[in-house]
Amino acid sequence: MINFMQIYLVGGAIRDKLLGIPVKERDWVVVGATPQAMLAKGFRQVGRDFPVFLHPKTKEEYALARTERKVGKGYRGFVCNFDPTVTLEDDLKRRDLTINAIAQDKNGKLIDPYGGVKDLNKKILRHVSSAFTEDPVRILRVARFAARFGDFRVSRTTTRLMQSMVANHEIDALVPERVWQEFERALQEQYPERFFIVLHNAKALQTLFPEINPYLSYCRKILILAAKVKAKNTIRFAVLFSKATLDAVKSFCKRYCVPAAYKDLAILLVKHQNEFKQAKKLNAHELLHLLEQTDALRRPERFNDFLQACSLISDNHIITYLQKAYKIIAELPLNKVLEEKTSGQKIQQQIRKLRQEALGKLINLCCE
């Protein structure tokens, strides 16, 4: 399509194809050309820090072969080179892991200078060159390949190195949002507790997150279980904390900007699990208390990950009890008190009677 220039299927791609994974999406690395080419072609530019470009046709991502120098502290500390000068080799020297740094022609052949084949082959993760250092963020980029696939290892000079990058305070400089972007990414893959571990080992995880750090040995075992019943992301990051105490939890989401969805139900579950596991000995007012306090009347999908959550934590039976509560208080027939020309509080009160009421024969009939 483009004489004048080379162009490479790169990265992911590669990766996962040799993997037997099916390939999710496609980048290209284009060598010997300049954007005023690319956008002769047709492209259309949309990289703000170094020219990447989307196919006029496909729209799959396009960017030109760059090296980069460090010039300052973190992920964004750095001046890129993009002339047409710059060779594949150059390219894929910065990559982050070797796996990562396999390349394709035209014509199907694998470009691989530095051994990336040869590591999906032994199952290893390891840094493609001393670059690595360089960007924090790799360092949670490695935790998360280590939690997508599970039969990986982490190279021992790799975590040597990871390790250096946390004495030197390199990780300092990581910005909260692309932390948590990493950290919800690992939260959904197949082997979650991994990236805990592999940060761990490379002595990050009390520098990112010494809220979870105490508990890892706890972390571990439920993330597992989570994985394994494939719970969603919400529910896998409330377990994660239900250990924790409420003020580390709040200060953890106010950190890394963590979404609201996220952050409700882990506050939900570390409040309220004790009153879950003490369920079937509540009477009937401590009840009511808790299916209000738990929001289940406004938000039963969330009441209902609650229950999720709860299950991973204890007992299951008692997820059943509770169901059965909300579903007496949800299809409970107000009509006739809702009609009546009173108070709205008086209102209010006749309603927590009735559910009351209701919850009282549910006590009884599960005590006989």
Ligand code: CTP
Given for the second form:
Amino acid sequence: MINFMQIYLVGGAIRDKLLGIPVKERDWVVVGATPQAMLAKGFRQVGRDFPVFLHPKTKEEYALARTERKVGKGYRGFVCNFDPTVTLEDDLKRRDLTINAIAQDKNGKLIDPYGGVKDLNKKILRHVSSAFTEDPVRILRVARFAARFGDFRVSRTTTRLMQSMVANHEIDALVPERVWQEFERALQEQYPERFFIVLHNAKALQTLFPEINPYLSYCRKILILAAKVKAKNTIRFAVLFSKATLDAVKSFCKRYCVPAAYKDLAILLVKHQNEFKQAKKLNAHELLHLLEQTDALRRPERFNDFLQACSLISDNHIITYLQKAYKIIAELPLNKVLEEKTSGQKIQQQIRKLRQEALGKLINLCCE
Ligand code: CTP
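Previous: the form predicted alone; requested now: the form predicted in complex with this ligand:
Below: every chain and molecule of the assembly, starting with the one above.
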């Protein structure tokens, strides 16, 4: 390395190390260097908008210290300055939260000009400077960190700053992909309900997720429950929308390009949760219809997720009953019917008849 180039570990890696939790990824900031100097050292440039380089061996990210100034709307509206005179303090100042703006030099010494360590100890999510407002994704990040660190609170001044970003329509510059990315990550945290509460406090919930806003207290309760049983993300998503209308689910999924696995389960739940709740009152024909509509036989794994989601939103214990019903039709021997030399349609009718008879026996058994 050339002498004047200084390298610091920054961001989440320092935060997580100080919190005593495993470090997932290490990001480095380089002060006093130029892109040419980095390339000469064998680094490979990857950043499109600002100079980020991959280390030739570790492949970890090294970014030149930079300042940013917003000149327009959206993600491309930045002027980025990364000349070698930009200091570490300048670079840390443009970051989102004080707890993410701590650096460590090669001797292990912490450089913490904005009180990140104090905020870590006091468990506060606090913005570093007014530069926070330059990136609306940070509103979602704050909410996501609240969902991850259940005992941290958002500083009042940061909440006010986020409210002003909503009021000034700065939040409107968010692109759907980034919103969904943060949403999905927040959902899988240990306290996912806090994501929505922080957004509500920032007055951002109605703008970003009007489908969830009317049911906030229900969403809070249901997500606490889902996180407690460590439900997988698609199930968390489905129960979150279980009080919404079909149109609301569809419009949310369209707006944020939600992947099919999430969308399908949420739609299934909105459509069929009432039949599920009434399952013990259904006759054989209706019970078979429910199993067919939920595509239980072709997609047993999703059917199982559906049952799990149902068990979270309903008090009754119908789940075992429907599992039995599923098992009965899944294991019903059909060889004889399939061997018959008749039309496909007739075979289908025969199979349905057999399944209904088998389900009828289950219903009678449960009524006794
Ligand atoms: N950062 C920021 N504003 C953003 C995104 C990132 O200021 N919108 C800064 C923060 O200093 C952050 C660092 O860039 O710590 C690295 O960002 P990233 O890897 O996205 O997040 P982490 O903080 O490492 O958190 P996570 O554990 O969620 O990945």
